[in-house]
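Only one chain is included here, represented as structure tokens and corresponding to the form predicted on its own.
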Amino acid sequence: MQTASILIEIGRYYLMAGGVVAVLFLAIGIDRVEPSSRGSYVFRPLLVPGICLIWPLVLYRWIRLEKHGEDAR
């Protein structure tokens, strides 16, 4: 029983970190990473669940594209 509660706590913190990454990425990063998304705000809330699940990959790609620009694609 205690193992299950520990796993649930880990999942909760993982999703909370994903929520923070989603807010930052959708507010700041998506315009820098994908120039064609500038000015399009309606589809951004649709990305939140996906970013919450794969936030380490989103963060990795965002940092990589910020450092290396178009060469990192």
Contents of the next structure:
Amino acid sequence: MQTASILIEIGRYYLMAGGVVAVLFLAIGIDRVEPSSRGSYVFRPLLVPGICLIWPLVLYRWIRLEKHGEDAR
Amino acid sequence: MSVQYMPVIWNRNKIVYDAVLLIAVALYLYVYIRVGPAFEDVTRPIDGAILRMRAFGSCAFLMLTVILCIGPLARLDRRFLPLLYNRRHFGVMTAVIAAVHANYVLGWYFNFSPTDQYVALLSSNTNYGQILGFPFEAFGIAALLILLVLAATSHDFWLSFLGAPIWKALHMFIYAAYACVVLHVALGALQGPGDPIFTALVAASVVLVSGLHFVTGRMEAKRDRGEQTAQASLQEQGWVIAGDLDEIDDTCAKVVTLSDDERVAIFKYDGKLSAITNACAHQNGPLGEGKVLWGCITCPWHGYQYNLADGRAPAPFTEKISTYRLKLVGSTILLDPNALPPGTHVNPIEFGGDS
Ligand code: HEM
Ligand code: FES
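For comparison with the form predicted on its own, provide the form predicted in complex with the partner chain.
Full complex below, order starting with the chain above.
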């Protein structure tokens, strides 16, 4: 019982943090690191679930692409 | 260089693909829910919600099986390639069907539990130390999480943003998801009263998926070995490795240096490869820097033109340059360094498709 509620709580906070990352990334990051997405807005909401699920990876790639540009691809 | 992103790119083929897929899924669910009750007996009462839960669960399992078979099938026989082509819509739909299955479980088994449904799901069985009565739901949850992550990262954006190596590694988790589902079913549904049809189905799926991967794996290892020996024997005859097919952009050339004053330009155009000397007959202009049009290369310096297949300037001109023989082994291009007399026709190497 205890463990289960803790797991669910962790999951909830994880997804909430993902939501914050999603807003930041779609508002700021995506135009900076993904040239092909400049000017396209319709497809962005589609990325929200993915960002919420794997936001640590998104942050990692965002930082890498900011630092190393296209070389990181 | 890149096109703008769209939410989903559909074309005629993909619409047909998706339509066939949707119809097949709907038909499966309909038949299962219609015919299922006929197999009901006292030991296994089946009511609406359970039936629908099973219909969606088994549907997702079968879809996952098909997805994993498409890859090796397409490698065995090119006629399966159209199936591969829109596999991501297949995957997304599988994740949706699996989510519906899980939702039925939550709604049915835990609807009346006083605790939160999700908490109840995780805490109802924690016998992780035993095989019989193992909390097989955990494997279902793991599989569903993987399927959701893969579905959520199937858009082209993710391939470009994460980079191909990370994206591919991520999507290899589809195999982990399949293993989890097999365990989920083996420790769950198959532990109950025997259901020969479903048991046979699961066994057939495991045999098919692992068998197909084994066979294609063997085949590719054999082909790789064949390519290596072919390459080695050509090299023994003095041929040189000129590079990989992917290195050359379409209508452009890769220039290979054989010696100080001998350079060869290998052109890729119209799904073909041809090699000519890099030196123009006029004033040694760098032909490899020209672009191919209609199978002809135009020298970037003063515009002399040559047919790539025979190194001859189109009539009425009479200039001729040397051509070279090429061989393609796998995706490796090999070059015979002995120049052929100027104007010698060499059949271009067709590598199929200029994609
Ligand atoms: C949160 C995730 C999941 C939960 C909680 C869950 C739970 C369950 C439960 C309680 C059963 C009934 C077992 C029984 O009849 O003894 C079941 C059966 C099944 N599940 Fe899941 N499941 C989940 C995810 C999945 C996924 C992702 C798949 C496949 C891709 C899947 C495929 C199946 C299949 C094939 C059955 C057997 C259906 C039958 O009896 O014909 N499940 N699941
Ligand atoms: S050198 Fe090629 S056209 Fe003059």
